[in-house]
Every structure is written in C-alpha cells, then in structure tokens.
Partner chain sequence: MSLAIQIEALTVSYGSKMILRNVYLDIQAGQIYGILGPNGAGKSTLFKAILELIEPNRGEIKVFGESLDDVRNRVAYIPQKDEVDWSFPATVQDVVLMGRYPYKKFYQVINKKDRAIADRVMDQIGISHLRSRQIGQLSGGQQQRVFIARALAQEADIMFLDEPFVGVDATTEAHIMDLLRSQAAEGKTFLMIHHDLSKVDEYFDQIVLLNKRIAAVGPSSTTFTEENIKRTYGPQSKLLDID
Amino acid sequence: MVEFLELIQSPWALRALAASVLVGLMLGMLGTFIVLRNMSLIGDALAHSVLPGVIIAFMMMGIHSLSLFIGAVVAGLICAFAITWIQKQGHAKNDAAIGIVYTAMFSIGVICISAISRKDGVHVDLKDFLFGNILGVSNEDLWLSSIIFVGIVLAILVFYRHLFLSTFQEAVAKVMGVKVDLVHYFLLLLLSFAVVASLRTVGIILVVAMLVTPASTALLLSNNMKRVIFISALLGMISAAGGLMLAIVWDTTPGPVMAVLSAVIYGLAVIFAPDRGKLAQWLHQRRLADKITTEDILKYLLKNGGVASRSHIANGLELGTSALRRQLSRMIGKGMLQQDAQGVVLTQVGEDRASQLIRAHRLWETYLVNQVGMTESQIHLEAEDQEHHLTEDVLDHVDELLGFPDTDPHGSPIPSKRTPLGTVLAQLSAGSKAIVKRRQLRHAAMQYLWESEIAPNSELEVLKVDGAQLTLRVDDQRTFSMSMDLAEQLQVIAE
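May I have this chain by itself in the form predicted alone?
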C-alpha cells in the first residue's frame, strides 16, 4: 500500500491520472448524445478512422500533440462526410456506409504504420494507438486535453438547446430553424476532438467503450437529460481513474482495465438501478403480485358474505396453502381481516377496499361497453385484469365521463366512492356545520365553488333545509341558497 501511494504521487502518475479524469468526463458527456442519437456505431467508426490522419500528420509534422490533433480532426471530418456521401450517392444503408468507410480508413492507417516502421531509426508501435499509452502522457498532451475538455463543456452549455431538440424532436427542431445536419456534423467534430484527447489514455479501439458504456449506465439511473449528462460524466471519470489505479496495481495496460471497469459498473446498474434494474423490476412484480392476491381475497370474501374458511379461499382462488397463510397473516396485520371461529372475516377496512375494487371492475366494464363498443360477453376478463391497476383519479374521471352510473352492463350495482373522513352536504340537517373539502369528486361541485368564490376549508352552516333547496352561511358572513342536487355532490367534513 505504501509503495502504491508513493508511486501514484510521482509526476508521470499524476499526469496520467489527470488525463484519465479529463478523458472520462468529456467522453461521458458526449456519449450521452451519441447513445441517444443511435450513433454508437458512428462513434466507433470515427475512433478507428482517425488513425490514418494521425499517422500522416506524424509523417509530415513529427510526433507532437498539435500534429496529432490536426490529423485526427481532418480524418474525422473526412470520415463523417464520406459516410454521408455513400449513403446519399451510393444508396447504401447507414450501417453499411459506416462499415465501408471506417474499415477502409483504418486499413489505410495500418498500411501507413507498416510503411514508416520499415525506415531506419523509426519505430511506431501500433499497440500504442490501439490501446493507448497513458504512462507516456506529457505536459503538452495534458494541456491539449484540458483545452479540448473546456471547449467541449462550453460547446454543450452554449448549444445544449440545439443538441437537445435535434436529439429528441428532429422535426420540431427543423420547424424552429435549427440546422439539424449542421448540429450532427458539429457533434462529430466534438467527438473528433475527444478522440484526440483519448489517444494516450484508452486508444482508438477502446474509446467507444468509454463513450458508450457510461452513458448507457446513466440512462438506467435517470430520465432527466441534464442529470444523465452529469451522471455519465461522473461514471466516465470513475471508470477512467479507477481503471488507471487498478492497472498500476495489476501492472497491466490501463485502457482495457478502464473499459472493463466501465462494463462492470454497467452490469451493476442493470441489476441494482432504482427503477429499471432487474432487482427493482423483480421487487415491483413481487409487490404487484401480492397486491393482486390481496385484492382477490378481499373481493372473494365480500362476494361470499364477508366470511370464509381458509380452505374455501384456497380452493376458490387456487392458492397454495403456504402462500395463502403468508398473505392472510399480512392482511390481518394491516387490519383488513380478522380470524374467528367461522374462519376469515372482513373488517370495515377490508370491506371498504373490496368495495372499491368492485367499483373499479364494474365501472371499467361500463366504460368498455359504452365508450369502446365491446359486448357484455367480452368485458369481464379485461375488467378482471385492469381493476388492479386503475388509480382513484382514473376511476373518478371514468365515473364522471360515464355520468356516474348506478349499475354496470350486467345490471349489478356499482358501489359509490367511499369517503370515510367526509360526507356530502345534502346529508346534513339544519344547524349543522361542516368544512368544505379541498378535493371534490364532481366537476360541477368544483365549478360551483369557484364561481361562488368559496375557498377550500371554508366553514358552511346549514341554516334551513327546504325540500329541494338548502340555505347556507359561509364563514359566518354571507348567506346563499344551494339546490339539493348540487348539495348531493359537494364533499364536506362534518364538524
């Protein structure tokens, strides 16, 4: 450990670490747009295609950072334009055009390396270009990488709106005057810059791993674009810096270790990502299965008078003995059920929940018949499946859309929405007081409150009940009348 700490503090190691961090950050940021635009293969092609530009620049200007930069950028632009030309003029498909260009250019680069390696006093190791040689990072390389990093960050900040629109809404971007093709080539230009900065660290073969893998991992962890860019850059930095550390410990080439570490992080995200990970999906499916089983038991009991033996429930719902025992134990703990001499009995909490499940089932059956046009013989299984997934807001909307029906297509009554903490105004007698609930179930009630300037949590006092009309006072101030039909819809909490 002491030797490692001493080693990592040496000048060459610090330069290598700084270069790794910069490369990880810039490839992570650019990779987000590359992956979302389905340009991963183009990124790979561009990385391979800079090889001839780098070698030719070396032959003409010698081996220093500026010559490599110029050669790589020129080669990258030639690659981008050649792919587009072959697609349009050669009528080749996208992947075919990419394959033609990058294999040809990469091969030209290998031929150039073979040619100059035969000259006396000249030795160019192809492996350094393919897999990087981070231990040979110079101060000049570090300055160039820093300038490229700052340039890429500024470009993303300044042109973020254009990049965002052309990535997700190309048609909208064109309507808004965004030059989509120009943005495409601009992104490829930035990618060429990043490839130049990556030559010393991961090399042209593995640059696509650092470009694609952190971004793919970030997309598993978030749906927010700006957050994805940040996470991708962070993961790219961790993969690059961590890969360098491990490579020093294991005495191996850093580039491949960086790529492998990035892939390991992606694998962990596939399993443990909060929403999209396999573990989260399994837990969600488990919770959903438990919810469906719970609701099926409640509905079965309600249809059987609120009580049934364990064996009847198991046979009626085709549940295993051990699974049923665990489920009933949970439901008893939540206060939905009780156990007595007759068997399992619904509590008031369980009955309310079961009633709402039946409400969902019968409302959805009514919707399928009245709005979708299905026949009565077609609707039961569909409603049986959807009843477990319909939220209260959706049910309230469907109820209002259907005109608050009392029965379903089979003639069975549709239970009303339960409001345990409140009641409707029409149920109150003269002299009673109540608070207006913030959430109203009926649109007509909400409209009336708005038009009458009655705020939620206002106090209503029933002064007089006269057949089809109520006389009310609001907050001990103004008095007004309300029809009994409207009072049947207004949700209040009685004091």
The other form holds:
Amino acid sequence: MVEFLELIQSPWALRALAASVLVGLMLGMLGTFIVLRNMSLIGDALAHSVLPGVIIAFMMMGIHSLSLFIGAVVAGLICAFAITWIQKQGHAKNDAAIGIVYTAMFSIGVICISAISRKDGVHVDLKDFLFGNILGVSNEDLWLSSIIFVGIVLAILVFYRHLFLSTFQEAVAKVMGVKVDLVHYFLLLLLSFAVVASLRTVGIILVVAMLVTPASTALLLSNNMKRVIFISALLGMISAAGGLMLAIVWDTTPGPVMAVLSAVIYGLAVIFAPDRGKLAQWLHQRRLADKITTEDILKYLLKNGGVASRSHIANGLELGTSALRRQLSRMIGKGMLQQDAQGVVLTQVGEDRASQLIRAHRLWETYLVNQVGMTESQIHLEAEDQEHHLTEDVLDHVDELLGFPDTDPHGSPIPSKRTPLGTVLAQLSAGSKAIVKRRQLRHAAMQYLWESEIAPNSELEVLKVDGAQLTLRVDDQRTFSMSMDLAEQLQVIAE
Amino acid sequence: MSLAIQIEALTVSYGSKMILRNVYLDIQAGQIYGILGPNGAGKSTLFKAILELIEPNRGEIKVFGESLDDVRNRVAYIPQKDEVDWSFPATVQDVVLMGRYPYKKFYQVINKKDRAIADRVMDQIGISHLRSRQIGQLSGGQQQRVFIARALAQEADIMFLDEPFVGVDATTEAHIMDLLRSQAAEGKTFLMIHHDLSKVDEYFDQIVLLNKRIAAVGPSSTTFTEENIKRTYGPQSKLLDID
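Having seen the form predicted alone, the form predicted in complex with the partner chain:
Shown next: the complete complex, the earlier chain at its head.
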C-alpha cells in the first residue's frame, strides 16, 4: 500500500492520472450524443482511422504533439466524409460502408508502421497505439489534452440546443433551420479531437469502450439529458482514473482495465438502477403481483359474505397453499382480515377496500360500454385487469363523466362513497338480491338469523316491500317475511 | 382570404418510382385541412416536400409568399408517432422549450421570457403538471399534446400534423380538435394527414384528396362525396362506410 502511494506520487503517474481523468470526462460527454444518435460504430471507425494520420505525421515531422494532432484530425475527417460519401452513393449498406472505410485506413496505418520500422530503424510499437502507452504521457501531451477538453466543454455548452434537438428529432431540427449535416460533422470533428487525446491513455481499440459504456450506463440512471451528460462524464472519469490505479497495482496495461471497469459499472447499473434496473423491475413486478392477489382475496371474501375457509380461498382463486399462507398473514398484519374458527373474516378495513375494488371494476365496465363502445361480453376481463391499477382520483373523474351511474352494464349496483356495497337489508328495493354478511353488528340480528335458520352467505332476494313488512326469498327456496325494524339491522352485501 | 402555401407543378420521385405527380395546391390561411388518401398516396411525401426535407424533381413551393428559409419560425412540424424515440432523455418541459430554439442565435440563452411562454402554453394545453415527466412516461394523448404545445410555444402560424390521432383515445382526440379549432379561429393554419374517414365533415374545413396526384380539393362539405372518394381510393374501395 505504501509502495502504491509512493508510486502514484511520482511525476509520470500524476501525468498519467491527469490525462486519464481528462479523457474519461471528454469521452463520457461526447459518448452521450454518440450513443443517442446510434453512432457507436462510427465512433469506433473514427478511432481506428486516426492511425494512418498519426503515423504519416510522425514520418514527416517526428514526434511532436501538434503535428500528430493535425494528422489525426485530418485522417478522422477523411474517414467521416468517405463513409458519408459511400452511403450517399448507395453502393453499400450503411454499416458496410463504415466497415470498408475504417479497416482500409487502419490497415494503411499498420503498413506505414512496419515501413518506418524497417527503413529508419526507428522503433515504433504498434501496441502503443492500439492499447495506449500511459507511461509516455508528456507535459506537452497533457497541455494538448487540456486544451481539447476545454474546447469540447465549450462546444457542448454553446451548441447544446443544436445537438439536443438534432439528436432527438432530426427532421424537426431541419424544419426549424438547424443545419443538421453541419452538426453531424462538427460532432465527428470533436470526436476526432477526443480520439487524439485518448491515444496515449486507452489507445485506438478501446476508445469506443470509454465512449459508449459510461454513456449507456448514464442513460439507465437518468431521464434528463443534462444529468445524463454529467453522470456519463463522471462515470468516464471514475472508470479511467480507477482503471489506471488498478493497472498500476496489478502491473498491467491501463486501457483494458479502464474498459473492463466501465463495463462492470454498466453491469451493476443494469441490475441495481433505481427504475430501469432488473432488481427494481423484479421488485415492482412482485409487489404488483402481491397487490393483485391481495385484492382478489378481498373481493372473493366480500362476495362470500365476508368469510371463507383457507381451502375455499385456495380453490376459488387457484392459489398454492404456501403462497396463500404468506399472503393471508400479511393481510392480517395490515388489519384487513381476522382469523377465526371458520376461516378468515373480512374486517371493516378489508371490506372498504374490497368495496372500492368492486366500484373500480363496475365503473370501468360502464365506462368501456358507454364511452369506448365495447360490448358487454368484452368488458369483464378488461375490467378484471384494470381494477387493480385505477386510482381513486381517476375513478372519481370517471364516475362524474358517466353521471354517477347506479348500476353497471350487467345490472349490478356500483358502490359509491355514499352507498357502499355493504349495507342493511332495508336499503334494498324490490327485485334486488343480497348476500347475508357473516359479521353482523347487532346481536339481535345474529339471534334472528339463528332462529330463522338463515346461514351466513345465504342469498336473499327482496320480493316485495310493503311499509313495515319485507317479503324475501332465501337461496331460491323458501319465502318468508321480515319486519322493517329487523331489516334495518341486518348487514348484507348487495349483489 | 390570404394564402398560406402555394404549390406549383410539384413532382417527387424516389428513384424511378413516382410519388407525387404535378401537384398544384393552394392552402388558405386560418383553415383546418385534412389530407386524405390511401397508403402510399404520397401524403407524408407532400409534407416533406413543403418542409424541404426531401428534394423535389420539379416544382415551386411558397410559404406565406416566400421561400421556406425566410419563414421557418412560423412553421411547425409534428411527425408521426413512430418516428419519435420515446426513450430519449427529454422531459415535457424540454420539448416545449424547443419551440423557442428558432428565435435564438447560438450565443443567446433560453431566458425568463421563453420559460414564461412555455409555462403559459403548458397551462393552456393542460400539461403543466407533467412538466418534469420523461416523454415516454406519458399516455398517447399527452404525448401528442406535448408536441402541439411545442408548436404553440414556437408561435407557429402553420402546423403540419402527420396522423396525430394514432394511439389517442376518443375523448382526447375531441379535446385536441377543439384546441385546433380555437387556434384556427385566431388565424392559424393546420394541415393534418388523417386516416379515419368517419369524422371528416366534423373535423376539417377543407380537404385534399390525394393519390399521387390531387383527386379533389375544397370545402369538406362539398368535396367529401362518394364520387370523389371513389376517384381517390379506387372504385372497389371498402372504406366507404359513410352515408
């Protein structure tokens, strides 16, 4: 560790670190636009095409940062124009055109390298260009990189609107008068500057990694363009600086470590990103599935008069026993259910929630028939799905839009805030049906049910309302009368 | 009535395939135009030619009596839904503010006045509460309203809408039509490519029936006739579910 600290303080290491930070930042920023414009392959091509420019400049003027820079930029532009020219001629497919140009240019560079090595006896190592030679970062290189960095930052700041709009909607940008071709070449020019600055640190082959990977990671982490650019630059810097230090510790070439590190960060983001990450999506799916099961259980109980045994629920909703147990204990914990001898019983909280769901279901069915124009046979499954996702707010709007309907297209009552589904028998008019609730509030009602042999969950049909007297049919079998006083106390669920 | 667009002898072809043949068309200001015609009739191509997104083989187009370059601020284009990358990191506010870009030299910044205009437009269209939403997180109707808001923020006088009602529910469609009608009453011109033949009378002041060449142009009440539809869509047209 001490050794590492000493090593990292030596001048060459500090220069290397500064160069890496600059390269990480600039490639991260430019990469955002390159990725969003689907230009990753062009970015890679440009990086490879710089090689002959650098080598020819070296053959002409020797090692001199500025001449290498000019050679690289010229080569980069030749590459960009050649690709566009072939694409416009229509002789080759778009990506094939890219492949033709950059492999040819890269090969010319490689041939030149072997030519000078043979002739002049100068040793130029191809590997230094391919993977960088961080030990060779000179003060002059560092100055050049700093200037390029400042230039790129200024260019993005000044032309942000042009870049943003033409990247988002090229046609609209054109109509608004943005010279989109100019923006395209300008971006490629900036990119060839950045490639030159990156030659020593990551090298030609891995420029594309630092260009594409941090930007792709940033796009997973934010929906806001300015933030995406910032995060991408930051991640580029972290990958580059972190990769360099790890490479020093492991005594290996820095470029590949930087590339791997940025890929690892991308992998972590794929799993852990707050909204788009796999973990977040999995948790979301699971929570949604739980919510739907919970709500299905509540509805099932309400339709059964508020009570059911565990095995009935399991059969009725086709749930596995362990999944059901987990679900029920959660619901008991939330106060929606209580356990008693006959099974689980709906509490007031649970009943209210169930009533809300039925309201959602029946309002949505009514909406689909009245407003969307679907037929009665199509709507049930649609509503079965939607009822879990409709918010109270939306439902109130729908309710108002429909003019506060009392019944759904099938003729079943829609519970509202004023008249909940759970009500007393006396509220029902002749012809309507209801189920006797298991949980009765009044002792007198319990007593009466017991005496007249009406079991909980029995279906009652109101045949006639006659002042103080109510005529009922029980379970489609027997008919009998009940006083209005008692009907006021008998808790039922309207069907 | 003043002319918004004049098209003379417009011919466009892709390779050897003729898309538009000798089109002459006058578009009057303050009207809502429906551009109707079968698939491949050249409706989108007509838009692209007027907007100089493609090079015509022949023809002259004037917008407000001038060449497009002189009046770009006054023209807004709302492309088809599937031409938009909905995962793009842009918020509703970002998109509406784009309407102010044509007014800015490269050294000028988006200022308070621009933001105030964007705010007013978002209020008017009813999307203020969505301002920081990413565009992919909106419903189809909301997405369409965002682009109309951008055109309003641009204070454009002509809007080109390419099938704006694809994936939009009936209620929102009616809302958007109300909005366009009130804008047309203030003198704005709308050109809308439209597929659904059921509401033509209700939606458009004028219609252009197009099938590579102009089949008919005029007020929708007199132009939207069975005979004209047959001329546009062909005699065996099955689209004729109209009275």
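Source: prediction; values computed, not measured. Numbering follows the first chain given and starts at 1. Here the rigid core means the biggest group of C-alpha atoms that line up within 1.5 Å when the two forms are laid on top of each other.
Asker: Is Ala360 among the residues whose Cα moves by 2 Å or more between the two forms after superposition of the rigid core?
Answerer: True for Ala360: a C-alpha shift of 2 Å or more.
Asker: Does superposing the core leave Gln469 with a CA shift of 2 Å or more between the two forms?
Answerer: Yes, the C-alpha moves 2 Å or more.
Asker: Any CA movement of 2 Å or more for Gly373 between the two forms, core superposed?
Answerer: Yes, the C-alpha moves 2 Å or more.
Asker: Provide the displacement, in Å, of the CA of Ala341 between the two forms, taking the core as the superposition reference.
Answerer: Once the two forms are fitted on their core, the shift reads 3.2 Å.
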